[in-house]
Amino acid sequence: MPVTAAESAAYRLEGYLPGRPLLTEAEATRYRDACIRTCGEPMKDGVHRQASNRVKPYILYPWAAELVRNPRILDAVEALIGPDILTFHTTVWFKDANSPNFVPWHQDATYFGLAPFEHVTAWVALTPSTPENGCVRILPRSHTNGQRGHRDERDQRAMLSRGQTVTDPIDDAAGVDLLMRPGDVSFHHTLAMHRSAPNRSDAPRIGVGVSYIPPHVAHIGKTRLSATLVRGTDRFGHFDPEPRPTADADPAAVAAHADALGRFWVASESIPEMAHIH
């Protein structure tokens, strides 16, 4: 299902595209099973809220490396940001059944340190995503207000790296639930405000958020980061290339992942909010 010119215009206006079926049922099932096998049990380092095996898994696991390179997803991304595409970041969003964990209202751009603001997130549903199990809820046109101020949320149930929570008052009633079936993929702008509620269902809710950027986008911090070219050409070299894994968590993949993730944590924890930079 290609993204049409009208849909690209709607994305620029609204800040998101709702879920569309880009993976087959068999693909979604295979990725879900692989995700549960490799990321179902979180690997915590005792420091960060997010489990290390659920962050940048495309460096660790062949299934995730295949997913971020899926041609149907990349066709949609190309319609939104152009033919040259880097995967900058990826997070597995795993909400256990009856989990109280939630994602507060936030903008993805807040601590990524990327400029200009041209990053798009592809949110890949590997299970149904509904209001009951805590689907993404997005605020249309909120990306037009620029980077907003955030605070760090102390509540450990907040699933973001620093619990980043927008400080602006939000009219939750104006939000739109992104209802998705397994294999559906939605897209949202890096400045689009969104959240997700706890999972009140008896089954896990699993999704993968993939951050794509055009190669002219750069990290403004002092730490040099890594990224993966998944389509086209990188004529800018703002990021060190990341190797593709050949087996689940083999020694070379583990070493590359530790290096990439270590740099990312240093950068994301030391950079000030983008609201104070732009």
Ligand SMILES: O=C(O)CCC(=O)C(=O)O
The other form holds:
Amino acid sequence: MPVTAAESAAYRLEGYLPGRPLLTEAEATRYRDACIRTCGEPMKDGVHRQASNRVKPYILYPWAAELVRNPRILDAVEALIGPDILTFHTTVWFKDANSPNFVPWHQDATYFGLAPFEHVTAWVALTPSTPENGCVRILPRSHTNGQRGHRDERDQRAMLSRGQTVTDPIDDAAGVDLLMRPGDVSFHHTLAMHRSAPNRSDAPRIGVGVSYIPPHVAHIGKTRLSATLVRGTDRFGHFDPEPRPTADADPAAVAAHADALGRFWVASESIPEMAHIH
Ligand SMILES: O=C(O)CCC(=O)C(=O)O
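To complete the pair, please output the form predicted together with the ligand; the form predicted on its own was given just before.
Every chain and every other molecule in the complex is listed next, the one we just looked at coming first.
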């Protein structure tokens, strides 16, 4: 289901595209099972709220490396940001059955420090995603007002690395729930405000948020970060390349992942330009 010119225009206007079936049911089931096997148990480092195996898993696990290179997802991303594409980041959003964890209203740009603001997140549903189990809720056109201020949310149930929350008052009723079936993929702009509620169902809700950027986008902080070219050519070299794993968490993959994540944590916590929003 290709993204049409009218849909690209709608993405630019609204800041998101609702879910569309880009993976088959069989693919979604295979990825879901692999995701539960490798990321079902969170690996916490005692410092960061997010489990390390759920961040940039495409450096650790072949299933995730394959997913971020899925040609149907990349065709859609190409329609939104052009033919040269890097995977900059990925988060497995794993909400356990009956979990109180939630994601506060935020803009992804807040913790990435990338310029210009061209990054798009593909959110891949590996289970159904509904209001009951805490689907993503997005605020249409909220990407048109630049980077907004955020404060840290102390509530440990907030699933973002520092629980970043938009300080602007938000009209929650203006939000749109992104209802997804397994294999559906939605897209949101890096400045689009979104949140998600606790999972009040008896089954896990699993989605994978894959961040894609064109290679002219650069990180604004001092730390040199890594990214993976998944389509086209990188003529800019703003990021160090990341190796592709050959087996689940093989030693080379574990080392590369630790290196990439270490740099990402430093950068996302210390970008001077972001001081006012952290
Ligand atoms: O999956 C969720 O609940 C939150 C997703 C999200 O914040 C994102 O993909 O940027």
